[in-house]
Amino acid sequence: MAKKIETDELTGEIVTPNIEPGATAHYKPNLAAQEHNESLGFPGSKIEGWEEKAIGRMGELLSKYRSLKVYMDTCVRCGSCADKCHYFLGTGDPNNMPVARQELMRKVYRRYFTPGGKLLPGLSGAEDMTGKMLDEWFSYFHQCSQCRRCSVYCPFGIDTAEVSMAARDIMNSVGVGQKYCNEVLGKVLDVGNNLGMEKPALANTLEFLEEDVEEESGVAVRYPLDEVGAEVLLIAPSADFFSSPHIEGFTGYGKVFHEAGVSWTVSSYASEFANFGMFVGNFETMRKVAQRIVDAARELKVKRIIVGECGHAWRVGYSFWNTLTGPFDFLDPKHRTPTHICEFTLDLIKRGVIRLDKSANDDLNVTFHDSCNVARGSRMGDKPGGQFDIPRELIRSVCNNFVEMDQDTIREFTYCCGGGGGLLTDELMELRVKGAMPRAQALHEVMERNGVNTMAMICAICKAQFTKVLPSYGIGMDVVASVHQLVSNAIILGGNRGV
């Protein structure tokens, strides 16, 4: 196995890795092309007088979001967050300590927005917004997956994710955008999903699923597209339509709706649940992506919206949809907030609507990875802790063998997969591998101790990231599974007793 996290033999606490200043300064995503920036309303390339524009945009954000100013003023550099970032643990670069990454913005904030920084910049740790500073921003604010693990440990509750989002927004405002995020956003606003799948390709995929499920089970399960008057609009991450293990989970969604007797549909206009507007920190872009879903729900005259397995998308849906595009007063009064597919399925199981054969998963010893934006940014259902309890209860309902990873690596303390926050791009693969190290180690330990051979999760980015990087740690890609892949294995088709 590759590099491991070292822990103190007596206390069990993490030992700070060897410090390597600048070790990852050269890790940078590709710059967005002119068309990628302009399609989102940003300057096509770095503008003249960008320094003044960047400071102006920072001032706008500080005025609009009081929390950002609080975060700029509050940090006392206590170091509580220093060893909590998976990228720092994996790289040893001190700028990947959350406090140091935030400091890149605070230096500029002090210089232009505090009396001490304006009068005595050298004595107050203030620095000008220069080309060198912008270069550091572009590197290190794209070495933050906005997972917010550091925020759990911060005594003042400083949200590093909000700082990173603000920095990316400022960079986009002067034409220095990240190719991966801006290109993806362009596709979803143009076509309706992150992959740029046109309606015929989407229709073919759903037809293939119908044929595949009927051939396997002998039961005709429908995977409908653009059906007006369906009860449910299902919004899933587009990865669910095309690759393993995502598509096995999507297969499970259809089986659940079939057995519940619930009519449902996918929208070709808004087939995407993921919302990269959050990754670039631009709420207007986030609103445009979310608005497509509202428009599709109205057009198809559905009664409720159920969403698939995607971490940051669920955070956007749960936390922001009403503010961005609400109110959802055109939906059924009982269902004016989105329902997570895990909550929907577990409710059906508890009411005996669907039948299960748990032994279908007996060759799997399953653990669960808490995805960051669900674990630390939202919840499912009405009860506190639902974001932790519901997927675990669902897994136990369809599997006989479930094992937890160590307590300090799960639930709100979970380690990020290392590929979130808009970093799931090939030019950052080395960073992604290093960022996955803490989770890979926790998985490796539970595999050795309990014979675990499957890690289930409810996030499309986590599935894509782990499939790529776990082999670097001697762990096969087939260990990665969707929760609804397990449901799909266990569900007994043909009863169709209905809700």
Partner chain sequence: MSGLSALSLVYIALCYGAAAVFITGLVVKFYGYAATPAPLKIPTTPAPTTVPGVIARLAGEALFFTSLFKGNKWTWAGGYLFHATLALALLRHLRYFLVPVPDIVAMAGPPGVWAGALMTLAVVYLYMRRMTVDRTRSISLFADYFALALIGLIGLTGLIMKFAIRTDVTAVKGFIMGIVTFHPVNIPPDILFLVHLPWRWF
Given for the second form:
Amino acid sequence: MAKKIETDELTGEIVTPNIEPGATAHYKPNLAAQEHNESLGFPGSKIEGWEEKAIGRMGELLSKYRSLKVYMDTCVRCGSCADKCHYFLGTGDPNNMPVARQELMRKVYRRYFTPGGKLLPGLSGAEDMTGKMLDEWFSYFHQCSQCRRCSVYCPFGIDTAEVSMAARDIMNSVGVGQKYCNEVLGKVLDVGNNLGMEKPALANTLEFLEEDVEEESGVAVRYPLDEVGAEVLLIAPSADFFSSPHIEGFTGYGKVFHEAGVSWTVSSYASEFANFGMFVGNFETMRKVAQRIVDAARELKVKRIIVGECGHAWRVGYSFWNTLTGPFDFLDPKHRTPTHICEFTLDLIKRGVIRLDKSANDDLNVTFHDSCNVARGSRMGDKPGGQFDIPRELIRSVCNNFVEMDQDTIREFTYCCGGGGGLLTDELMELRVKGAMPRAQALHEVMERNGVNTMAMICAICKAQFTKVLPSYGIGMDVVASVHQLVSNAIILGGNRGV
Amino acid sequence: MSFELNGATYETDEDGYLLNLDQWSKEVADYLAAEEDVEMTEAHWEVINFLREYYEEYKIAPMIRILTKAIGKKLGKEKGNTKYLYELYPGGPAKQACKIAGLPKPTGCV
Amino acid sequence: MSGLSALSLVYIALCYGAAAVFITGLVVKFYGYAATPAPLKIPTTPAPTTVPGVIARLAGEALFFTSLFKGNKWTWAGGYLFHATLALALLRHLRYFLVPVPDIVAMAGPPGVWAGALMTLAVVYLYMRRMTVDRTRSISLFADYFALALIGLIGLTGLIMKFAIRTDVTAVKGFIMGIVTFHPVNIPPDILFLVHLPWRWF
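Would you generate the structure of this protein in the form predicted together with the partner chain, following the form predicted on its own above?
Full complex below, order starting with the chain above.
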């Protein structure tokens, strides 16, 4: 309960620890209650004969996903990934080495799906699916934030994220779910967003924002809800309606639309961009969450969908939406679906549609944290690497002071914030603090050397995570900023020239 | 999980949030605050009262800026900010204050 | 098939058996992968957006182990040396399987010998690394050490046959050509060769 978690003093260097077996075996998320599991169509609690059912589900997944099949077969345990995971670097627990995490599933795979493991389990490193194994799965597959950093360094491109998604799906299929993800998924499918914020509250929040911005700037910027016929449907992570610095970013989106003269709306039916269906590795759940957005877009008769600052959701949107709920031929084909708000804003700035006063951010010395699923699971714009260049170009166009962190910690080598992948829950706080160590070190270095006082980012989870864990490292939560918060600071309202 | 107070039993979730919101009372709030090492002052109560009022109407805790603005109006403009709220509730206004106010824990990326 | 010794029969059976297992295994695996759907786009980005780009990325991985290079320079160095020298040594070994011996294989003769020596050293290095780094030690299976030990032994016996106790190369080639042409003949009863040969069985 808000107890301070012990951390070593920051040095700016990320040091690989010695291994410490079992160091984090006791970190476990809360079990999902019956109602959470059943709302998603999973058994309410651990079923009779779960072992056999789990192996059956594993077989199904192996026949549905080529990636999983290849990943189970190809690892040679070279160890290239071993020191690349932020949770291993932060905890030293050898099961947090990506290869060892995968092995938890591979041991079982060998036992039931390979001739060697069936005949000579001892020699093949094959193990039975037992209660003890399930325990380890529940613990360590919930110590993976599915950030894919390990996959960058794997000579075979094995992605541990895919393995933990499969493991979580298998656990859900036998009634062993994680509370945080399943509760949130229940809410999004019921109410429309992860918060469980119903329409009156959403309307109140947006009205408040209109008053607040007008009070501050004298300009009546609109934050519309459920407006049929708007050109743009804006899908933001619901944290943008609730927390700081998320809301400051959301405020910025509204100002950009205002200055562009583009009509837009939020939907109360699909008021969530986040899609935890990916975290639990369940295709059908992920599809259902994504489907709400398509339904809302049709209902509101919009021409295009623009999405807010959310990391894994951008991956789902950019890489999976077309498979899940496409094609989007009912939208204006001139625009990419989905369009990221950063692409949208940068384009307006480049075309001189919106006017800026960069000096409004002169008190800030900014660095950019690449969010893992944007960096390694998506793209932005037309060119490879656009997911790195577009947010940076946007920041540089609204700020005079920008500094990069160590190159091994940015772009495709970025470290996860430590709270991704469905781990942003209080009972895992110790893990979250330790997992943030690499990013905290890199941030500390530029704070000391370059006087950086602001770390901007485009992910709701990153923002929530850093505001909670950086104080454990002696860094104030006010360094955390939304990219569109910087836009919001610099934009000159009232210069509306239209697109 | 549960706790006993003045002979009554209060069911909570794993993180100590009241499951039955109707069971909340000032005494329960004092108890929960003590558990959190928070010493309740007038200012603390202003936050709790506003949270409860808002929840009553909207079934959710208010967005952080709505809360800070309301507190600023009641306690003075210089106190209408996040920093002040964290001084009152180091565990965070959304989570720690909600718990003491007997509201359910906010979920999602918060 | 008459006149074959019992030892030869065992080795001949193992040669064909190993080849059959190897080929069947490859075909089954490849077919299995090809037949399994890949519903979601999951390449790790930044990924190339064009076909030549994809080919270049794959070729870089296959020929130069680019990701491993990013991950661990020492493992890359040992692993690359091992694979490159193994390829060269195997190329040299084609001389025992082909009549007439193509020029490229003949040219690989002298460097192939040295490659064999370097390969054996690389295997020793990789084995030591696996054992001494606490991270890799904790993840290594019996099979990982076994494969390295086996290749090391093959390298070592090969080198002994080349540099110390020379084997009857003509008889060896005769035996192998017998296998390749499906007219097996007796195996030369050289203990070093008998140890050197079995690599394919695994």
